[in-house]
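Only one chain is shown below, in structure tokens, and it's the form predicted alone.
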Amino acid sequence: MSIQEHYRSRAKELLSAGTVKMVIGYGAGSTPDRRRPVFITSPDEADRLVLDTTCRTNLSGYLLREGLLSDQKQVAVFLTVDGIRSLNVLAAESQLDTSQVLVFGFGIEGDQARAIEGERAADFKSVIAAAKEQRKSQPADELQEKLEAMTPKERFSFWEGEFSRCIKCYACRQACPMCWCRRCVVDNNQPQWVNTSSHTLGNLEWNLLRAFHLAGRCVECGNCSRACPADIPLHLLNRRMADEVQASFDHYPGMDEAQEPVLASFRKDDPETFIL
């Protein structure tokens, strides 16, 4: 049985038994190489679920849709390892209870999707630990290598050029499972902290502010870059921040739901003077 058939069968079983009220997965998109989220609530609809190598979007953010988990009922969701990590970050930030979430875990290897054993977030600790180790030896892509070879001035100019194409649509924010604030600071107009129009200064403010907001929280799923209509490689900026956090604090976000946020915790024996 293929992984797709396996999860379709499991979805029918869970929905028929009333174990879950909804399965959030992937369905056919507008073109053969695109997939879109589907929200299955009946066993008869489970055959709409698709799972293949084009299923890249991190679906965990849909769990935060207002009221979805407020009735204490369970929801099943298709997630890669990055998605499971984001589930743990959201739980650590008190945004959801993982006991209400069943995971249909999968990974992409070459031209195949494969199932990952387990159904609860806690079942995937060893898989996440392995991903942390693999990240250290993961080769940089071509653009990332170019950026690392640049001087700070050249790198700043590169990002200024990229951000000049930003149209402030906030698709990156909407697609990011870590952007769960009911009201974002950039939507405030009294006072207005960040200029809302699309121009050089405002674009720089927005994108750098968002990168810092994700420091120690980003799971590198790539939703931001895939959602960007201007093709700005935002994931590289977030990856660089993740490199710094891992090198400085050995912090890999989403290890488990009890993991403290790296920028919201401290050690009492820290030698810095700001620790009282």
Given for the second form:
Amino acid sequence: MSIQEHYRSRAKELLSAGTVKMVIGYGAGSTPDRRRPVFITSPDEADRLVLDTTCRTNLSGYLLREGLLSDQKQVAVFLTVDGIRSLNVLAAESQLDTSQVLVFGFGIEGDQARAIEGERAADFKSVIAAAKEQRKSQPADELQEKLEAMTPKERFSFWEGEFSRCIKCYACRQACPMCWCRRCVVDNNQPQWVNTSSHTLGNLEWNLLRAFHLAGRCVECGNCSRACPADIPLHLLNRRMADEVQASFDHYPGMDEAQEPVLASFRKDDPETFIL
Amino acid sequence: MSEVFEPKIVAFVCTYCTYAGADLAGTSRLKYPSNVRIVRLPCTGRISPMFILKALQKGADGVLVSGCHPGDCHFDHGNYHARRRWTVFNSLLQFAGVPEERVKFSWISAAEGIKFAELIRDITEDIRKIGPFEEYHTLIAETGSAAPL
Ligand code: SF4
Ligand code: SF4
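With the form predicted alone done, generate the form predicted in complex with the partner chain in the same format.
Now the complete complex, all chains and molecules, led by this one.
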């Protein structure tokens, strides 16, 4: 049985038995290589579910839809390892209770989607631990290496060029499962920290604040970069932050739901190479 | 340009250590450049990275962020939290291409008037050497609003 069939029948089973009230998954999109999120609530709709290598979006953010989990019923959701990590971050930040979430885990390897064993967030501990190890040995992005080798002036002008294209649509924020604040600092106008008009200065500050806010929380799922209509390589900023928290604090976000947020905790012997 | 460049520096300091240190520098009649504008806050834990960006946006050529040495925080651990934040934010600033001379971090205790005066002297000199933060000033000019600093 293909993984798609496997999860379709699992969805039917769970919905018919009333174990879950909804399955959040992928359905056909506007083009053959696009998928869109679908929210299945009855067993006969389960055949709309699609699972293949084009299923890239991290769906965990939909769990935070206002009121969705407030009736204590369960919801099943398709998640990759990144998605499961973001689920753990959300639980660690008290945004949801993982006992209400059933995971349809999957991974994409080459031209195939395959299932990952487990159903509860806690079942994936070893998979996540392996992902952490793998990240450590992962070679740096080519563009990232190029940037690191530049002078500060060159780097500044690289980002100036990138951020000049930002149209402040905030799609990157909307697409990110971790951007759950009800009121975002950029919507604040008393005082206004970040200019609302999309000039390069405001864009630079917006993008830096976004990256900082996600430091130690971003699971590198790529939702933000995929959502950006201006093709700004947001992942480079996220990645740099992820490198930093892993190197300085051995922090890999989303290990489990009891993990302390890295910027809300400290160790007395944290490194401080640059402080005078 | 005939005018001598005078760096504009904003220092975000905690009231219990670095501000007291600056005060000591003053009462001890130590000389240091008048290029620094001090913003006093209750604790380094209150110093948000947004303050740093805001200072640059208002036309600062350099920023100093300073508080109590680890272990000396009036609130016990505000500076430990700040340290983690600075580590991450500093790394982000480097990656964004903000020269490291422009944003500095330090621990200065209430007894370190001399350290404060010397640090301000050094930072001012360093920034005098590299000049105004032209790249940022250009971006500010594009917004059409004057940098009030
Ligand atoms: S910042 Fe981007 S990559 Fe990171 S969790 Fe949010 S959407 Fe995913
Ligand atoms: S999605 Fe892209 S264009 Fe839109 S606000 Fe984010 S960075 Fe700017």
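Basically, rigid core = biggest C-alpha set you can superpose within 1.5 Å across the two forms. Residue numbers count along the first chain shown, from 1. Keep in mind the model is a prediction, meaning the values are calculated, not measured.
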* Once the core is aligned, please say if the CA of His199 is shifted by at least 2 angstroms between the two forms. => no
* Note yes or no: does the Cα of Arg182 move by 2 Å or more between the two forms after the core is superposed? => no
* Asked: Rigid core fitted, is the C-alpha displacement of Ser94 between the two forms 2 Å or more?
  -> no
* In Å, how far apart are the CA positions of Asp269 between the two forms with the rigid core superposed? -> 6.0
